[in-house]
Structures are given as C-alpha cells and as structure tokens.
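In structure tokens, one chain follows: the form predicted alone.
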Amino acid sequence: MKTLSDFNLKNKTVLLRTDLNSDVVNNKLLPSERIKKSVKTILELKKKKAKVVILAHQGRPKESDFISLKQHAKLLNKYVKVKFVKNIIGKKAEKEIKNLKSGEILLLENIRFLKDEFNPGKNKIIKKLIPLLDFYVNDAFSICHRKQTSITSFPKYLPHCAGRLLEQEVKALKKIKIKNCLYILGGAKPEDNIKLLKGNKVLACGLFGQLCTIAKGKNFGAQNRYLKNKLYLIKKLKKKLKNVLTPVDFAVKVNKKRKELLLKEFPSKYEIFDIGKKTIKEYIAEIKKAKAIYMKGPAGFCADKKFCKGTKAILNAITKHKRFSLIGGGHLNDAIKTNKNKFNHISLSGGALLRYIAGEKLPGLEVLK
C-alpha cells in the first residue's frame, strides 16, 4: 500500500477522505480527537502545496447526530485554515474546487447527505467530481469496513494512497497479537460486537451490555424503548453468551443527576447511561487476571461526565495493572483524552478495527492495494 511519501502532489487537486465524525449533543458538535488528529495529513498536504478537497461525514441518516459539517470546519480552523462549502457535487462546489490554489483547503458538506454515497459505483458523485481531481488519499481507517462511494469508488478512477493516520493504524495492527485476550465491548454499535463472540471472555457494557442483559431474560422497562431499534439482535445474542459477563447494576439519570440501581430494581422508568459501581468492581477483578485486553467503545455516555465513571474506572484499571492494551473507537478515544492514560495502541476506529481483529478483509484497504 502506497503512502504520501511515494508521490509529488505539488499543484495537484487531492481528494482527502478523512473521518471527522464526533459526538453531537443538542445539535452542538463536541471537540474530538478525530478532528484534532485528522489535521496531521491535512497539514502535510498543505505543505506539499497540494490543492486539498476534504470529504467527510457526520452521523447516519435519520439519527440525531446527522448534521452539517459547518461546525467541523470551525473546529478544524483552530489548527489549519479551511474553507467550508455547503455543497458537494453542485455548481458551487465545482467552482470552489476549480478556483483552489496550491496549499488551500476546502471542506465539502457531509457526504452522507447524498444517497449515492451508499451506492458505490460510477454514480453522480463520481461523474461530477472525478474530472475535477488528480489524486485520492484515504485517511479514514475507521470507515474502511464500509463499501461506500467515498471509500471504495474513488480509488478505482484516481491514483491513490493512504494518509498518515491510516498508514499508522495498519502498521500498528500488524504488530499486535491479541489471541485469547479479554474483550471489553461497549459503545453505541452493539451489532458489531457479535462478530467477536467466539470464545474469548467478554465484559459487556454500553448498549451492548444492556442488550446482552435483555438476552439473558431481564426487562429494563423504559430503557427497552431506547433500545427498540437494536432488539432484533437479541435472538443472535442468546446463542453466544456463554463467556459474556453482563452488568449487575446501572447508573440512570434522575432529575439530571446520577443514580445507581441494582439489576433486581428493574424494570425502571429511568433511562440507563452507565454501569454501576458493583459492575465496575467485578470488571476490574477480571482485568487483573487478563494478560491482554482489547477495549472497544465506552461503558457509558461519556459526553456527560457524570456517566463516564465506568469508562474511566476501567481505563484506569487497564493501565494500573499494566496489561497489554489495544483501545479502539472514536468515542472511547475522547474519554482517554480526559483520562490521560497510556496504552500500547490507541485506535480512532471502532467497527473497522473490530472487523480487522475478527479476521475480515476491509474493502477500503483492499482497494488501496
């Protein structure tokens, strides 16, 4: 796989696919490590005098965090001058791309606003943008498991290479051997975690932990409504829970405050936001016995400090007992930033990293070879 070191990109119009996807609370974008670290490749392209066009996404259609990238542009501008264009394949974007000068940077609108992003091939996105571009750089390892236009289609029509973040991820993962390690699986995408239920001991938390608890026969009450779009996973989970430990207590929000409830106190009318102190104690005991640990996603809703207690306690335990650690997931990375812990490798990826560990080939990497 080629990298930025293999090409002279001076005066070339470069399409950079990066990952700026971050937490959004009440339509407000929160600062994130993904945005901060994406700057490394952007600055190098600027230094190389390339004309940089950035494609990125935020959230998923119909989800509450599915917003414009205008706020992302403001955060990027703290590190490097970026012009935001509220357009992707229209005349406005075309004009701005054609007028780019060497070293200048454009950020186009959320690529997932276009349905063709989810239908890779020679679609409108490709037909409109390819004539304006000279080169493609993928710096979004975290989306390389997706067969989407901005990941798998552009490399078929343009000279291409990996950006520095993607290059760094792949190099690190090649060195990592985590066979028979302890998996701590949380985050907001529980469907991904099922791929790793193959025999290793698992500490379940986040939405995944809640679903596993339901699969064991527990009714949460109000929380079931928040999980309704994920309940289809219950049937799959029931057959795979032999080595999965689930929470024995949870933290709920009552009048904007944290309150902990034992599992036996459910069903409850309150929404769950974190694991409780008894679960934290049990999970730390398992961490002490482990030789290696892979943690994917936070244990709770870390955008609110009150509900990051479980995540921070687990992270502290991993570093305190000096276990070999691979940490993955953009949201978990934000918790690490506030925790200031040290790990063997910290990945900005969630689903892509998990699939890589599970032995799957990632379409976004395959097309770069």
Contents of the next structure:
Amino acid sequence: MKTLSDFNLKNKTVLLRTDLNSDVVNNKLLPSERIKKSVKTILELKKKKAKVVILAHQGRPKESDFISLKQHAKLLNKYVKVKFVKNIIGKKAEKEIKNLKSGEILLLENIRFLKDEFNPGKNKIIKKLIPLLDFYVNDAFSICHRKQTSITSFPKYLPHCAGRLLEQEVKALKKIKIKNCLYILGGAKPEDNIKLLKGNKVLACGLFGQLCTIAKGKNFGAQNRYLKNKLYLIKKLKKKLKNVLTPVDFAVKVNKKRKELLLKEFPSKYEIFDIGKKTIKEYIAEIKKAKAIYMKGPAGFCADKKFCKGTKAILNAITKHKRFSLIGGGHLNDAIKTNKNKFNHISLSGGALLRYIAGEKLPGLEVLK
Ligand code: 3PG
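Having gone through the form predicted alone, I am curious about the other one (the form predicted together with 3-phosphoglyceric acid); can you provide its structure?
And the full complex, kicking off with our chain again.
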C-alpha cells in the first residue's frame, strides 16, 4: 500500500476521504477524537501544497445523527483553516474546487446526503468529481468495510494512497494477534457485533447487551428508537448466545437522574442508558481472568456522564489489571479521557476493526493495494 511519502502532491487537487463521524446530541455535534486526529493528514497535505478537498459523512440516513457537516467544519477550524461548502456535486462545489489555491482546504457536505454514495460504480458522484481531481487519499480505515462510492470507487479512477491515520492503524493491527481473547461488545451497532460470536467469551453491554437480553427472552418494556430498529436481529442472535454473558442489572433515566433496576424489576416504563453496578462487578471479575481483551463500543450512553459509569469502570479494570488490550470504536475512544497510553492500541474504528479481527477482507483496503 502506497503512502503520502511516495508522492509529490504540489499543486495537485487531492480528494481526501476522512472519517469525521462523531456523537450528535440534540442536533449538536460533540468534539471528538476522530475530528482531532483527522487534522494530521490534512496538515501534511497542506504542507505539501496540495489543494485539498475533504469528503466525509455523518450518521446514516433516517437516523437522528444524520446532519450537515457545517458543525464539523467549525470544529476543524480550531486546528486548521477549512472552508465549508454546503454542496457536493453541484455548481457551488465545482466553483469552490476550481478556485482552490495550493495549501487551501475545502470540506464538502455530508456525502451520505447523496444516494449514489450507496451505489458504488461510475455514478453521478464519480462523473462530476473525477474531472476536477488529480489524486485520492483514503484516511478512513473505519469505513473500509463499506463498499461505498467514496471508499471503493474513487481509487479506481484516480492515482491513490493511504493517509497517515489509515497507515498507522493498519501497521498497529498487523502486530496484534489475539487468541482466546475476551470480547467486550457494546456500542450502538449490534449488527456488527454478531459477526464476532464465533466461540470467544463475550461480555455484552450497550445496545447490544439489551438485544442479547431480549434474545434470551426478557421484556424490557420501554425501548428507545435505536433498539426498536434493531429488533430484527433477535432471531439471528438467539442461535449464537452460548458464550455470551448478559447484564444482570441496568441504569435507567428517571427525571433526568440515574436509577438502577435489577433484571427482574423489568418491564419498566423507563429507558435503559447503562449497565448497573452488579453487572459491572461481574464483568470486572471476567476481566481479571482474561489474558487479552478486545472492547468495542461503550457500555452505556457516554455522551451523558451519569451513564458512562459502566464504561469507565470496565476501562479502569482493563488498565488496572494490565491485560493486553485493543480498544475500538469512535464513541469508546471519546470516552477515554485519560490513561490513553495504558492501552496497547486504541483504534478509531469500530465495525471495520471488528471485521478485520474476524478475518474478513475490507473492500476499502483491497482497492488501495
Ligand atoms: C463508524 O462510525 O464506525 C464509521 O464512521 C462508519 O460508520 P457506518 O457504520 O455508519 O458506516
């Protein structure tokens, strides 16, 4: 895989696919490690005097975090001057791209606003943008498991290479060989986690923990919108729960406060936001027994401190007992505020990392080779 060191990009118009996808609460984007880290490659391209056009996404269609990248541009501007254009393949974007001077940076609108992002091939996005571009850089390892236009189509039409973050991630993962590893699987993308239910012991938490508990026959009563959208997975999950430990208690939100309920106290009219203290204790006992740990996604809703208790306790236990640790997922990454260097590798990726560990080939990496 070629890297930025292999090319002279002076005066070239470079399309940089990066991952800015971060937490959004009530339409407000929260500052994130992904955004902060993405600056590394942007600055290098600026120094190389390239004309940089950034493509990125936020959320998925129909989900509440599916918003414009205007706020992302604002956050990026804390580190490097970036112009934002609320357009991707129209006249406005074309004009801005053509007007770029060496060392200038332009962020286009959320690429997932265009349906063609999900239909890779020689589509409208490719037809409109390719004539304006000279080079493609993929710096988004975390999206390399997706066959999407901005990941797999551009490198077919443009000379290309890996950005620094992608390069770093691939290097670190090559070093990591996890055998008999304890998997702690949380986060809000349970469909990804199912891929890892192949025999390793699993501690289920987050939305995934709730789904596994439902698959074991429990009725929670109140269910949030995200959970309702994932209920189709229950049938599949039922067959794969042999090595999966599920929470024995949960924290719910009552009048904006945290309240813990035992499993037997459900169904409840209150929504779940975290695992409870009994579960935390049980899970820590498992962590003590493990030799290596892979944790993906937070155990609760970490954008709200009250519901980050489970995640923090688990992360503390992993560092305290000095287990070999690989941490994955943008949201979990954001939850780790201190002691970052105590983990063996902190990845900015969730689903992509998981598939990589499960031994799958990632289309976005294959096309860069
Ligand atoms: C992530 O958050 O893991 C990446 O940004 C990919 O997002 P996706 O799962 O919506 O494709």
